[in-house]
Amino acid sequence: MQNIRSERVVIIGGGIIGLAHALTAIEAGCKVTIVERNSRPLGASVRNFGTIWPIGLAFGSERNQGLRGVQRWQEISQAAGFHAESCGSLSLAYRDEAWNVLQEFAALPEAALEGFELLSPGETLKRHPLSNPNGLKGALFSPHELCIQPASALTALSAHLASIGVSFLNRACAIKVHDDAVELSDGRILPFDRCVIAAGDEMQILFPAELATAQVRRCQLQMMRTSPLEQRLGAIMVSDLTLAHYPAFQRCPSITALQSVLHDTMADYHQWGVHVIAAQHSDGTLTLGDSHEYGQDFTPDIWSHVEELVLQNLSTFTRLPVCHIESRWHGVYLKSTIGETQVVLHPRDRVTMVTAMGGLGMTLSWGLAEQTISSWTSPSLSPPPPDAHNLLLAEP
């Protein structure tokens, strides 16, 4: 990317969106500081499956952005020293309607050069013997998806960024964003030429009115992780419920029929927004989930009924041994109510606020970061006066 001078960039939020913007900005010649309220990322970026998931994106600009994310994760895993497994994904069909969707998807003109493979039941079981053969109609294999361990990958990525010059202010809380500086709770001011707000659910503290008009809502997930298994899935596995969830399959004529039969026959799953993904990490553990609750506030409960729904559905498309669940957790992110996959706001002239990635932040963040940095104009920006806002200055 073309060098855009040594502009001072302050990024609020040390999750994947913030880290992607930090690396992209420093590669472009900027001077970057990340403000993170915790000692390390603890939000949605470490509470997900670790799936880099272009199979969920509709053909066009967002799928291209997702494929760019795959490429960047592969490059950065080498530089930062963490594992990114190119395992691909396996979408299994157990209803005629789901198998019709997969066949229609594979027949789309855009799919012809993407390397997708439609597999018969026999081919599926030969290549992925942990698939459940009972009622299996067939499967679609996609070679593009990656699987990482989010917590360790983000720790390694943060260390890599620090080694190439990104400054980290951890345990620092941004309480106000001015036209040219970020104010911290301890009274410090960080002057900036550009500011990126990637604070997830917490950004409502900074620009509540702007966020309120963006038509987003909070979404809470319930997830779990197993102890390590000796058997390998060989791909990230999903089934009929997931086909109905993501934008990628919405052009398929049979998707309406699939959604209808799922709604009629799986009311509990619909009520809790459950669709099931099984993602296996390099240590053999499986991340399983998830559910989707929407609202402004949530109870702290981990619902055993939701866990049972996930495990029951998992057993319909895998034949895994009985798994010991080692950990359970919630994740919360913001989601558009009008179908936007990513919401980008500009509450100030030099401030970009990124939110509502629709659960695809790990996949889309790198492409979005490149769009953000490339959109910054070339004329030099005047630095703020040294007594800006009459507060203690802390040069990032």
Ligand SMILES: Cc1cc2nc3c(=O)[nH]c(=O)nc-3n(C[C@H](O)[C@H](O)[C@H](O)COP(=O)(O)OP(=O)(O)OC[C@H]3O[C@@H](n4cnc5c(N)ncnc54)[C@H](O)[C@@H]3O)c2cc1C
The other form holds:
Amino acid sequence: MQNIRSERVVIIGGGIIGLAHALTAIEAGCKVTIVERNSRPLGASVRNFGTIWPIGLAFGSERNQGLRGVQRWQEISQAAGFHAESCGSLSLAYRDEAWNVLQEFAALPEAALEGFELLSPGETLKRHPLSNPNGLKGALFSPHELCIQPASALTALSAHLASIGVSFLNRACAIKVHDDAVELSDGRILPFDRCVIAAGDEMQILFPAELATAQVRRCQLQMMRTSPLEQRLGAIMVSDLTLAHYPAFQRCPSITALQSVLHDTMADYHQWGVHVIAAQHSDGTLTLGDSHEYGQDFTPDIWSHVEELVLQNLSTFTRLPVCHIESRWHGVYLKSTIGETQVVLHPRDRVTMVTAMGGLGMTLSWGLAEQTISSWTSPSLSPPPPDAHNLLLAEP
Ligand SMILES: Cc1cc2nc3c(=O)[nH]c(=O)nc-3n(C[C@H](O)[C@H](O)[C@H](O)COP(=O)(O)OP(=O)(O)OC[C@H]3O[C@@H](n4cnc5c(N)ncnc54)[C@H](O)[C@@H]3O)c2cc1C
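Moving on from the form predicted on its own, please list the structure of the form predicted in complex with this ligand.
Below is the whole assembly, all chains and molecules, this chain first.
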């Protein structure tokens, strides 16, 4: 076991991946500095739904990381003083194929101890009266998922980290990572024993060739938030489209039939990569989305067509009053072209580049941070020599 106490750790990026690494490293006794380009995190970590979402993760090491994420978010929300609601998730099925997927998922051997509940339409409506009864075949309730307000949670988490000794250099842009120091655009040099690059979708700016080995592409999502609603959803709600989206359900035999029927009957949704999540926060507001547009860069447009698709689909599985849309925004993340959920690269000795890909980084962040810090202390998990680009493949 290598002793990393008192080592200087410089973290580039103050999003959730950077903050999770900072807390885990300071708990291991390191001296931690976070370098953030903006005055506060403004990337994917404050633009997401705020769902901590193990239900989206395949059983195995990824799901365990997700469940660890739930546990850490609960602990940290108490220590840092922000709200993390243990509301669980409700996956509603409106097609026979979707209902088959949910039943197959609940019958998987790994599901036995998870506390999932298959609900009849009557039970669903009794427990979640804002579900849409028209055509409802049934639903799966999962107790694990949490809902947080990402921007306020990150503000509270950053303040908590500062209070326990993490140094923040905000409005500081890292332009080069040398063997033992980070160079900032204003000329400052920050020496390190270990460096973590947690620059989210902008990772390629520092090590473009290394990131190219990881087979990732950028993905832009369109999101919106409603004004506060008095009624409570009682769970994060999704339906048929979302089942086809996440890795968790890919093992269910009926997933192919579901994907095929969605492809044939919802071409415009397919074209824009729209699936719909409704996440309600403690102030009553709902975050709604999303769409998926792929490319190196994107136009700044917020598309009314996408918004209409999201709201139209929302009305098929909820019966919410007409909502006023208070704000709209884009978020960008890296997405794997080979189905991975995380990328961990070592462009130099003692330098780790890390991000979660796709829409699961809030969920995976704490598990990823623990994985990085234990690779520093445990020789068996130590990084490969310089030049060897190591993509840690997640389990299928
Ligand atoms: C619309 C949307 C919805 C999502 N929904 C969910 C969800 O509900 N649940 C879930 O688990 N995940 C969700 N995700 C995924 C999750 O938000 C991301 O995986 C996660 O936030 C990535 O965190 P990060 O710290 O790697 O990146 P970021 O949050 O983008 O942080 C990177 C930071 O690095 C800084 N930076 C970059 N370059 C430099 C530099 N050179 N010098 C200094 N600073 C630099 C940036 O300013 C930024 O603050 C969603 C993502 C999006 C876009």
